[in-house]
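Single chain ahead, written as structure tokens, the form predicted alone.
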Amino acid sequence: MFESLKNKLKNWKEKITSVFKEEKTEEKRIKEKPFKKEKKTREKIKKEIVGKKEIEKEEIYIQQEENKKEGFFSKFFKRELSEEKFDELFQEFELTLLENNVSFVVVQKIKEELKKEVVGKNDYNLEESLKRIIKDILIEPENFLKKIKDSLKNKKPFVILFLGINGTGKTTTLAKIAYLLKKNNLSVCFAAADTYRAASIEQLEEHAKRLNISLIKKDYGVDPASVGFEAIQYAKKNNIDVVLIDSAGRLNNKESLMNELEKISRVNNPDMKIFVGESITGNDSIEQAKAFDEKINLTGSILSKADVDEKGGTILSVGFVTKKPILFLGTGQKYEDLEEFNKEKVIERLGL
């Protein structure tokens, strides 16, 4: 998981430092005397080698119990920096975020940030700095379970609409949703609102089979926002925790497609609206999630096939550019395969 982004960002740090290094062993070069070249007898040569190894082992282990205590940048990063080295070095990290899939608004985020931090100071550490940084753009959710479990001491039952475009996982996520609740003790029914792709209902028929799940559907082309109200209903009536609303996938640039979404989430009110994307398809998921969070608000949104992202730049900039949680991350096609976001975790496989 992001081993590209992984990769480059340990390629940048490396250059960085690579360069900091030269320009001080340059100064050191420029300060330091001449000297005058004297005759040395073989025997008085041979007792400086030797005094000299003493001397460099002694220098290397002092360097190793160094390198333990301070980070990555920590050894060369002693020094000011001007705005227009920081710009320079910082050009290729930019095009580094871009190619793996940063928004562009984050990127310069990034930018902004970190030139506060480290821009005229002569005692900083960029690594730790950057990582800061990445962790308060990335946003925490609330524990999901727990937000569930509290609703429903007050109103029942608690409703989750779940929308996207097709072919996101949308229908395998929202499965994957019932299965940690059914593992939480909260019984579940499943509400059939994709009226109009093909296979969607059975799709769901047979989640709802694996899962022992009721599911509520109708014909298709019907109104789906009626099939949402009826699962409300039937919840009620047997004391169901949870009713998940299976939406039918939608461009966001289709505007009679995104109203009706709007009717649906109005009718039913659900009390979360979690847009399903899938975390290799970059700023296509980040500008599809913008739309739909502008159109109904959303809670937060669950980006599927993260198991196989290698840029994760989807992951640092969706809950950026709709100022809303990511609640959790799809591992693989399995009802397990469901990770709560941790940011720490994020920050852990970047490298960071």
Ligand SMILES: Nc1nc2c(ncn2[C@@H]2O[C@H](COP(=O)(O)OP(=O)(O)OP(=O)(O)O)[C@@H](O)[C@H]2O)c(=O)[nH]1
Given for the second form:
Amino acid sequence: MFESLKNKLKNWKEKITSVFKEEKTEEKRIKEKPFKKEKKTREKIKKEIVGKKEIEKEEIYIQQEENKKEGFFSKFFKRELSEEKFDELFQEFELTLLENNVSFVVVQKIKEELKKEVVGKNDYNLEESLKRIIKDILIEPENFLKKIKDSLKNKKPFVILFLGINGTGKTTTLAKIAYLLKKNNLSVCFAAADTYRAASIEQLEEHAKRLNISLIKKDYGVDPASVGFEAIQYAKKNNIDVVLIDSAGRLNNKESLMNELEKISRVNNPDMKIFVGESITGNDSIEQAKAFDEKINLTGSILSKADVDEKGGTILSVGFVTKKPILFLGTGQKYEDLEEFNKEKVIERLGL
Ligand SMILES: Nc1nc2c(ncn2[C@@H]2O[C@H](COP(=O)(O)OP(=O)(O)OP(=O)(O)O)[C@@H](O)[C@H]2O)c(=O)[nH]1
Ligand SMILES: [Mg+2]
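Now the other one: the form predicted in complex with the named molecule, given that the block above is the form predicted alone.
Zooming out: every chain and molecule, the one shown earlier first.
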């Protein structure tokens, strides 16, 4: 996971650090040398010139020359990394970040913050700065199970709607969540509200069987909002804690399908609306999350297929762009392959 971005980050950190070291060495060398030279000249002049007035004149002259030189060196070298140099070095890094699925706004944010920390500073710790900046960009989610358990004290069932475009892993992720909830002693039922895609109901039925969970289904082609509604009624009657509503994949630019999703949300009033996107898709996932959030106000996202994501940029960007946390990462095809999102873990994976 994240190998590509991790390696690129490492290379860039080394590069910028070596530029910093070179400038420091150069500064030391130049600062020491000219003053030794000036001292020598001064002694020589003192010996050569006779008469107090002349010596005073020369003293002033030499002092002026020294000041001039010191001014020049300090101006140049006290700014360890000039803004121009930083921009030049960042340009390459910017490309790397974009190539690794980091969204443009996040790249600009990193640039702006990093600039504040390193340009014109005598000393800086690039690694620490990058770590802090990325940590600030990521959003730590609330504890998922605690949130559900707290809510159940006041209202039952807790309803979660899964949504997103086609084939991102919505149904698989829903089943993984069911497995997690059951493991934590919460009862669950499924609403087969993808009444559109062929075999979608049978797919969910298979998970229901394996996990020993009740499934509420209707025919293909019926209003998906009504399936959610029935499942909630079933849960109320049977004292079930959590209803998980599957939904059909839909493109965020298809207005009628987005309106249908809004209806599912309005009718069933879910406690959580979770966008399931692929972590490998990059900017597309980020744009989709934004569009779904604008339409139905997401609780957060789950990014699937993080196990095959070499880049990691989507994971860095989705939260920042939607201002909603990533709740989990999907890390494989088994029920256990769901990892609670954790800032520290992401930072660690990036080698920071
Ligand atoms: N490697 C990997 N594969 C995953 C992950 N999550 C889901 N998949 C696979 O992605 C494929 C699509 O998963 P589904 O759960 O059917 O996706 P969906 O969003 O419900 O698809 P539609 O209902 O057709 O829109 C399946 O082959 C899953 O096994 C994951 O975290 N890692
Ligand atoms: Mg599905």
